[in-house]
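Here you get one chain, nothing else, as structure tokens; it is the form predicted alone.
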Amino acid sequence: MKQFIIFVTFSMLLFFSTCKHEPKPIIRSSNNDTSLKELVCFNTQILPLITASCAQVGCHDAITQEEGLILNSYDGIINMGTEDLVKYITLTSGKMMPPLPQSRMDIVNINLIKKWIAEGAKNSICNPTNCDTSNVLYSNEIAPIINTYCKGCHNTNNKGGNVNLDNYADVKASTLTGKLLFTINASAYTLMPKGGPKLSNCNLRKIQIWADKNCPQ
């Protein structure tokens, strides 16, 4: 028995001394692995987008249901289709979206719309909890926000309110009349984005800081 004992001991050390587990390999995601990049988000991004450029009286808001389609929500979008909301954001003449006289869409917003269909048109919903402001300029931080909530509205073809913010000098006019501020923080009836959501209080405290600083560029 004693005997037997030694055997078994020592048959399991010379098992564990000669059994080499393969380590794992370590896998690296590349730089074009989309899971690293940031996603679009609907209710930020998209909504306000389509709604300022798409979802306004005479086309497919509420009232007018242009060809039957109501544009300022995720199911509304989501009924038209993405093959086509594509299609006529990117046509430059005929029944482009938005129609003439408005101005079509720029690249930057169209790229935004294709990647955010490319991630799955998913619904998602986005509560920033940072705001940062310390480097409020019309470049980085006003810009996208006017592009994205205002410009479908008030561009240079289609000047709602008699209100261009196409640019730079026509932002900063607006803004240091008191014009933009006076709206965006509007009652519910001069509300711009007019048919959309409220800016959020990151973006309003944004535009209030830039116009507070006389509105760099």
Ligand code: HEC
Given for the second form:
Amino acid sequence: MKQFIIFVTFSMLLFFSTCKHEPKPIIRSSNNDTSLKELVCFNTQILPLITASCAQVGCHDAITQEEGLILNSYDGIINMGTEDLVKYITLTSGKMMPPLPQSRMDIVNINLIKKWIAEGAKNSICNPTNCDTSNVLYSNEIAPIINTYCKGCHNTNNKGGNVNLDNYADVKASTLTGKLLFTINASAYTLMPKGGPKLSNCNLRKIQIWADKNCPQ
Ligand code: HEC
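The block above covers the form predicted alone; next, return the form predicted in complex with this ligand.
Entire complex below, previous chain first.
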């Protein structure tokens, strides 16, 4: 009996000591709206932005870990600290991130990150419930996707693969060559966004429909 009590006590100790209280992701349904009215979704709005701007190869990716930071996951971003994150992305010289000669993030994206932090910097996961492809234009549907998932690595000051996706003309040109569609549908090392994950089926569908309609503005 004594042995049994010791055994139970010991296993309970073991159980509690290994039981980490990970914050559970919060699942929300959303229509993937990137306007500032809705609550910010970490997986669809924040992570891709930070990954594209900060977790490029040679920076804060899992291999390079510049300054010991890996910024391609929720935990990595929280470990860095949201105060520091805001500090470095809002600087305009010195230790600004991404560093010169790259440009600062768009102010719209900086404000989105600030809004996410003000809402508690939660690991909020949004699963788009409907995929509205009835009126896909560059201005209403495509620009927000490119802005969130691609622009950090494809802008005037940081042309990954010599590809600039800064504006309508650039995105249209890259789409008409077939390269853009090829890379977002590719697997493994040719996949864009580089380092993945692949765009959602809804976003892939929207870009395909937009391309099929000859890229309406
Ligand atoms: C983390 C940085 C990063 C992100 C995010 C990213 N790219 Fe790229 N992209 C690159 C780099 C670097 C190259 C050059 C080729 C390589 O290194 O794989 C490239 C190459 C390309 C090319 C040229 C491929 C070729 O065959 O010449 C296209 C088109 C492209 N990217 C489109 C996109 C699109 C569309 C997105 C968003 C869905 C995106 N990229 C997101 C870094 C990125």
